[in-house]
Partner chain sequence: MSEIAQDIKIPVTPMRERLVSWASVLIVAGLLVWSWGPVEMYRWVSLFTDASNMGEFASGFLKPNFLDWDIYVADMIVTIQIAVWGTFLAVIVGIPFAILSSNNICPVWVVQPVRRVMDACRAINEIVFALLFVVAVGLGPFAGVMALFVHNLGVVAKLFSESVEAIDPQPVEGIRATGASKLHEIIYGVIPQVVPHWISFGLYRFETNVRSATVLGIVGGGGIGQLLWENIRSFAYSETAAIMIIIIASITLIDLLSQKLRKWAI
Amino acid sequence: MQSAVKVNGLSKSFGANNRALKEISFKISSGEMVALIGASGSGKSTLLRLISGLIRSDQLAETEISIFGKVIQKKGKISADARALRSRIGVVFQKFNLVNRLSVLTNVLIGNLGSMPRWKGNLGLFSKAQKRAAMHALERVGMVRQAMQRGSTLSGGQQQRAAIARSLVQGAELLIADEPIASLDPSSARKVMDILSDLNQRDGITVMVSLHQVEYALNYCPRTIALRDGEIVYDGPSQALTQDFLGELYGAESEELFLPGLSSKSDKPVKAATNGVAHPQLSA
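Atomic structure of the above chain by itself (the form predicted on its own):
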């Protein structure tokens, strides 16, 4: 199976004494849904921004990131194919990045900007087919009734769902979500995770989602990659992430990763991980 994401020897420093990632290597196959967990400051957001081509890695000879078999950056340099590859990647941030003064529909239509002439996008000249596709995307995330509302009128959960609809309109094959539920209440968080799971299972979209609470990884993602201090300390089936095991991996930091009282999803059992393996660095 083709790799949707392949990372080799990835390091990233912010200044001489701040190394955020240390020689990270892993693969994600097309169609997987993978959680990225870790305490605050573990390097999750940095890793996702590097995969998206939004920032550059350290200039090391072995460093390379590929998306669907094509290099997006190597040795700290963004490749010539990066723009085309970014059109295949939908990125959903913790901050929703909607334009508050625009309608929800227009915010979703913005997902087309990378595939149409810039002058048309600047003038908001979207075709009927694009508008139909945007409405269909809003239907997928349960937001049709809010299509003509201004972005500023939406709740946090609604804004996040609109951001996911924008990625659908973009035609994303890889959806990267950087703590998309961190600022949401439990009900809204479940709705967002249900949508991501549905897109993965029904549409075959590869999903990589960073999460602050491991319960969501257990309930939605067959595989989890765990970071600690910029290194991978576990890469394997999510079901292995018991509270005791996380205590071994993270020590006192493991308390950050559990959200008491989160019920399990009985209607969507976790699938068996197909290529997750335990990482050798399993000492606390």
Contents of the next structure:
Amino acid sequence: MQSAVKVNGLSKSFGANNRALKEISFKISSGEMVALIGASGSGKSTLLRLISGLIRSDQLAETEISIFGKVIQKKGKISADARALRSRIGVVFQKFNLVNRLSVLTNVLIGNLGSMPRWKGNLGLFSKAQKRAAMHALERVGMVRQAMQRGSTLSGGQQQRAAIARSLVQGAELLIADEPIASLDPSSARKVMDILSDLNQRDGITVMVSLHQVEYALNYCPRTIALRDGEIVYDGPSQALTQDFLGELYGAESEELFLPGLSSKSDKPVKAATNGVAHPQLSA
Amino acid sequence: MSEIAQDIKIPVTPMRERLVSWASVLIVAGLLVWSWGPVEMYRWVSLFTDASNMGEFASGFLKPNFLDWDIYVADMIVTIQIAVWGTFLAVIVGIPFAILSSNNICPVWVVQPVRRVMDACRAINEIVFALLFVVAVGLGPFAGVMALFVHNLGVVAKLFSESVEAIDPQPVEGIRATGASKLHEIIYGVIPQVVPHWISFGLYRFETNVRSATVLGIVGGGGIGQLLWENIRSFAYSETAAIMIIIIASITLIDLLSQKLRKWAI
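Return the form predicted in complex with the partner chain of this protein as a structure block, the form predicted on its own having already been given.
Below, the chain from earlier opens the complete complex, with every other chain and molecule after it.
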């Protein structure tokens, strides 16, 4: 199977003494849904921003990130095709990154900019078909009624769903979600994760999602990559991540990775993971 | 009680701070003394010795003569029209220059030269530009429009770029991540964020420009300034008073209106 993401010897430092990532390598196949977990400061966001080509890595000889077999950055230099590649990558941010003063529909239409003639984009000339596709994307995330509202009038969960609709319109083949549910209440969080999982299952979009809480990784993602202090400490099936194992990996920090109220019962997360009714991909 | 009084120490303002405040007072006093002679401030007594002249002068203004009000109003309207075009051109041309002089959008080797040119536009008063344009394009309102345009270009570029530099970068990053071009980022990410500020600044500049346009006529730049100047020079104080009242009324009206609009824009 073609690899969607291939990361080789990736390091990133901020200043002389702050190494956020230390020579990380991994591969994600097309169609996978992978969780990236770790305490705050472990390098999750940095890794995702590097993969989407928004920041540059350290200039080491072996450093290379490729998306669908094409290099997006190499040895700390963003490749010339980065713009074209970015249009195949949908990025969903913790803070949603919508333009508040534009309507939800316009925010979603922005997803078309990478793949239409530039002058048309500059003048805001979106075609009927593009508008219809945007409305379908909004329908998919349950936001049709809010299409003409300004971004600023939406709740956090709605803004995040609009941001996902933008990635859908973009025709993203890889969806990178950086803590998409960290600023959301539990029910909105579940809705957003359901949508991501649905996109993965039905449309075959590769999803890479960083999460703060292990429960969501267990529930939604068959595979988990765990980071600690800029290094991969675990890469494998999510089911193996029992609380004891996480305690081993993270020590005292593991407390941070569980939802309050569930952390006292170590069997809860595992039970949730084997619950095959809601998420059949985990029982397979 | 007495024990406490002896125990606790009252903090004293440090010597350095006291020296700094005394030095600032001395500097201001020094500046005032230095400028006294050259600006002939010693003539202040004439305000009292020539009080009768002043009284006569002022009494002329007490009987405004509105006989030619229609001419005054027509010229005031031209004055406002000069400000309308001057502001419009400055805003339209100022937007690209504002973007080019914003540190968070353009590299320093673009920002610095553009800013210096804008500084030069701003540094020279409208009246001076009007004098130059009267020579270049001839007497009349068009010279006034050009004068306002060039001076305000510098002002608008500076004000607009300050709001561009204060935007939230996250939505822009969101747009970049979709594979959009740099220009798309500006159109969809930057401009929607700054438009309310730009409208507000633009209206404020319009208010200021109507005020500036009332004197452009003195140097031949069109508008009501010419009438004003002619009447003052021919000691026609009643007519001067009428013109001034019309100017005050128009400017008050425009200020109130634009204040309302600015509130609505933000």
